[in-house]
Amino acid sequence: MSRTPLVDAWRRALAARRRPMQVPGHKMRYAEGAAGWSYDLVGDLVRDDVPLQGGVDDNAYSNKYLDQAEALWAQSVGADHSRFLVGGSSQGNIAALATVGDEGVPIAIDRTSHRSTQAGLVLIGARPVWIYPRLHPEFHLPIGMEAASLTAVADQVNGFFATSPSYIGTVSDVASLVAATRPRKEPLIIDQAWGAHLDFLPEGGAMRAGADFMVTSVHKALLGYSQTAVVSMRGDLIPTSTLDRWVDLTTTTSPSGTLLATIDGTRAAMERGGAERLALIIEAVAEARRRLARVRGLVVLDDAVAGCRVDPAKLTLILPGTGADGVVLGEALWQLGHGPESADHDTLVFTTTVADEPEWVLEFADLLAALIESHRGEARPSSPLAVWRVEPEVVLTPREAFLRGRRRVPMREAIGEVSAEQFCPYPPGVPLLAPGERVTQESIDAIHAASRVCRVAYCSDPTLETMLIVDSA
C-alpha cells in the first residue's frame, strides 16, 4: 500500500490530462492552463479541483484509494475506523451523535459544544441532557469537563458528548471521562475539532485516551483544505458500519478528491516530521506567553492560570486588567493582516499551527504587546461571555421544536415562549438559545449583548427585533 494513496492518485489524475465526458463541469481543463472566456474568473480557483469519482478514482471507486487513506489515518491516531469528511467537524459531530442516538434517546451533551450538536439532535430526535464544564472562578471561562458531571447523569442517558479542547484552548482530562463512562458501556464522543494536532503529540489525543468517538478538524490546526475533517471510532461498542451509514447520509455524492487528498497528505506530513515541528511551535508559544505575561494587567491563559491543561499551541489573552478593549484590538489586528481567531471585550484568542514559523510567533507576541500598550485604559472587572454560563430550560427536543408550527413575534414579547430557532454568536459558535428552549429575559439580553461584539448566526431575523417561537395553538 502506498503511504499516501490519495495524494499519489490525485497527482496521477492531474497529470493525466483527461478529457472527461462527465462532471465536473469545468472538465479539469484548467489544470492544463487552458485559456478561454472564463479563465480570468474561475481558472485559478478550480485548476487543482479533481473529483474523487471519475478523477482520483474511477466511477466505482474500485481502486479504494479513499479506503486505504482512511485506514492509515485510523492507525495513526489509535482508532479502529476513520472516515474523511468534506463537511467539516460539523458533519462529524452530526454523524457521531446519530451513530449513538435515536428518537427520544437521552444523550448527555456539553452545553458549551458547537452548534452542530443541535443540528444532530434535530436530525435524529435525541433528547439532550445538558452537562456543564467547570468555569474559572475569576474569569468564568470553561476549564474542562469533570468526570463528576458525567457520572451525575449516567443513570439518565445512553451516551456522552464533550468538547475538548474548548474554543479558548482548555483541555479536559479525557482519560478520567473514559474511566467514568467505559464501565457502563455507554459511548463517549469527544469533539476534538480544535485539537487535531494533539493526535501527533507523544501523549496523543482523545482516541489514545480511550474515547469511543473523536471528531477532528484537519483544516483548523493542521494543513487540510478548508472544510476537511475526520471522524474516528472504536468498534467494540457499536459496529463501524453504523457510523458509515450516517457519514454517507450526511455527505455529498460528489466529494472533492483534492480536499480529501489534503487529509491524506496532512497525515503523512505529520508522521514524517510533525512531532518535531509541533515541538518548535509549542516552544515558541510558551515563550510568547512569557513575553506577553510581562504586560501589566494582562492575563495569559496557561496551565497554571487555568487550573487545567491548556492547548500548548493556543494563545488566549484576558484583557480587563489592561483596560484595553478586545474588539478594538481585534479590528486593529485585522487591519494589519493578523486577524485573531476571536475577539470580544475581554478576550483575544489566537490559533498557531505547524504552518507558522516560530520566529513569527515571537515577532507577533512583541507586536501584540505593543498594541495592547497603545490601547491601555483603566482596569475593569471581567464581563464573561454568556454562552459559557447558559443553563437552559428544555421544553421540547430540538427536533420537535424544529418540525412544529411556528409564528413570529417581537423578541421582547417572546419571554416565556419556546424558541423555534437558534441564536448562535460566532465566534465561538456556541448557542445562547436553541430550538425547544424557554425564552427568558436573560437569554434575550445575552443575545443583544453578543450582537454588539460579534455576528449572531442562524436566526431568521438578523436585526434581532423579532424571533420565531413554537406555535402552541
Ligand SMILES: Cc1ncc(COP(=O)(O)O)c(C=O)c1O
The other form holds:
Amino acid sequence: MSRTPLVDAWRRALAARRRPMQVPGHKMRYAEGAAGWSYDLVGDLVRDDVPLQGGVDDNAYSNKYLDQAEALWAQSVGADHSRFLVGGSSQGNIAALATVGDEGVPIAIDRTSHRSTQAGLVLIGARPVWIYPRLHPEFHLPIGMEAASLTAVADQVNGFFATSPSYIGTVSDVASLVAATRPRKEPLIIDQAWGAHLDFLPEGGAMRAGADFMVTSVHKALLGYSQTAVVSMRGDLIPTSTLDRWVDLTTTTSPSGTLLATIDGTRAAMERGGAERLALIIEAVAEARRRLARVRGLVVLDDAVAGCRVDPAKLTLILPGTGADGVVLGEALWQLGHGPESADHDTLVFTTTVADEPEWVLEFADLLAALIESHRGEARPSSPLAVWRVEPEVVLTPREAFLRGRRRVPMREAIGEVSAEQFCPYPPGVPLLAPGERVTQESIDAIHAASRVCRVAYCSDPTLETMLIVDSA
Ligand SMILES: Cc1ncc(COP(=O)(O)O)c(C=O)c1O
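For comparison with the form predicted on its own, please write out the form predicted together with the ligand.
Let's see the whole complex now, leading with the same chain.
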C-alpha cells in the first residue's frame, strides 16, 4: 500500500485537538465545533484548515513530512525532484522559467503558453524567442509543438518552454522535443498543467518522455484542492537547489498543510486504483466522442481529426458545421449545472477526471447532442480564436516594459506604441497582447472581438476604452 506521510500527519493534527498559542488565527476551533459570535460565518470555510508549520508538522519541520511526500510524488511521475506548490501551475511556471533563465538570456517560449510565463519573464528579465505550435489547417487550433520549431531557434536560445496538453487537449510528442533539445544540453520545460493525469497513464507524462522540468496542476485534472500544483525536474543540467531557491522565493511562508496533503493523497489515490478508474473514464470519453460524432456537422476532436495525440480525458467539440453557437451553448450548460471548461463561438471544451462517473459522461454526451440539435442553425465558416496565432513584434522584454514609465491613452491612439500591460482572454488565459509588444490595429480588434465572447483579464481598464503604454518620452 502506498505511503501517505502528509495525509497521515494531517489526520493526526486534526485528531490532536490542540489549543495552539500560535497561528492559525482561527485556532482550528472547527475541531471542537465552535459556534456562536460570528465564528460560524467563517468556521465552515476554514473547516479542516491545518497549517503545515505548527500543525501538520512542528515549527521546525522536524518530521519532514512534506519532503517525504514530495519524494514519493517524484518517484511516482519519474522525476528526480518535485516540489509541491500552493500557487498553482502559475507559480510552477514562474519558478521553472526562473530556474533556467536569467536577465537578458534568450529562451524559446510557446507564444500560446499561459499568461504566467510572462510573469516569469518579468521576474527574471529573460528575452522570449517566440515559437508556435502547428495549427490545424481547417480549424486553426493548436495541434502540438513540433521538434522542428525548437530546432529552428536552438542556436539562439538557452532553454525551451512548451505547453502540452494545450487548453483544447492536443498533446505534443514530448520525446521528439527532448530529442531536439538534448544535443545542445539546454533545458526543456513542459507546462503540463492540464495533464497531471497523464503521469498516471501507462505511457506516462513529460518527465517519463525525458523533459527536464514539468509543471502540473493537481487541482485541474486530478483531485487536489484548488491552487495545488507540482513542479518536477530530472537530470543534472541544473542543480535541484536552483529550483528550490525559486520555489521558495515565489511561495508563501505559511502554506496550508491541508492543501499540500491533498497532493499527497491524490498521488496515493492514483496508485491505489485511481489509474484503473481513469481507464474507465477514458473509455467513457471515447464512447461519448463516438456518440457525439453522430451529430450532423459536429466535429469531435480525437487523434485522427487533430492529426496529433489528444488527451483521452478531454472532450473538445468544433461547432461551425452545426450552426450552433458555442457561447450560447456554454451559457445553457452553465444554467444546467454543467459549466464547460471553455466556450467560444466555435469550440466547446470539457474536462473529465477520475472524480466523474463513466455513466455521467455518457449522460452528458446525450444531453449535449440534444442541446446542439435544439440550437442547430446554418453551417458557417469557422471564426477561430485569435490567441492561437498571435505573432507580436517584440520591442522590449516583458521586464523592461513592466518596469518602465507608463501612460494611459485611448485605445485607438495606442496603435504603434508599446503595450505596458497584458490583455488576456479567459479562458484560455493566453495573452492577445503583452508588455513589450507593439500595439497594432489587429491586436486591438482581436481584444474587442474577444471581449464579446469572454472576460478579457489583467488589463487596467476593463471597459477597454483606454490602455497603458510604455512612456518612451
Ligand atoms: C497551460 C496552463 N498553464 C498554467 C496555468 C496556470 O495554472 P494554475 O491555475 O494552476 O495556476 C493554466 C491555467 O489555466 C494553463 O492553462
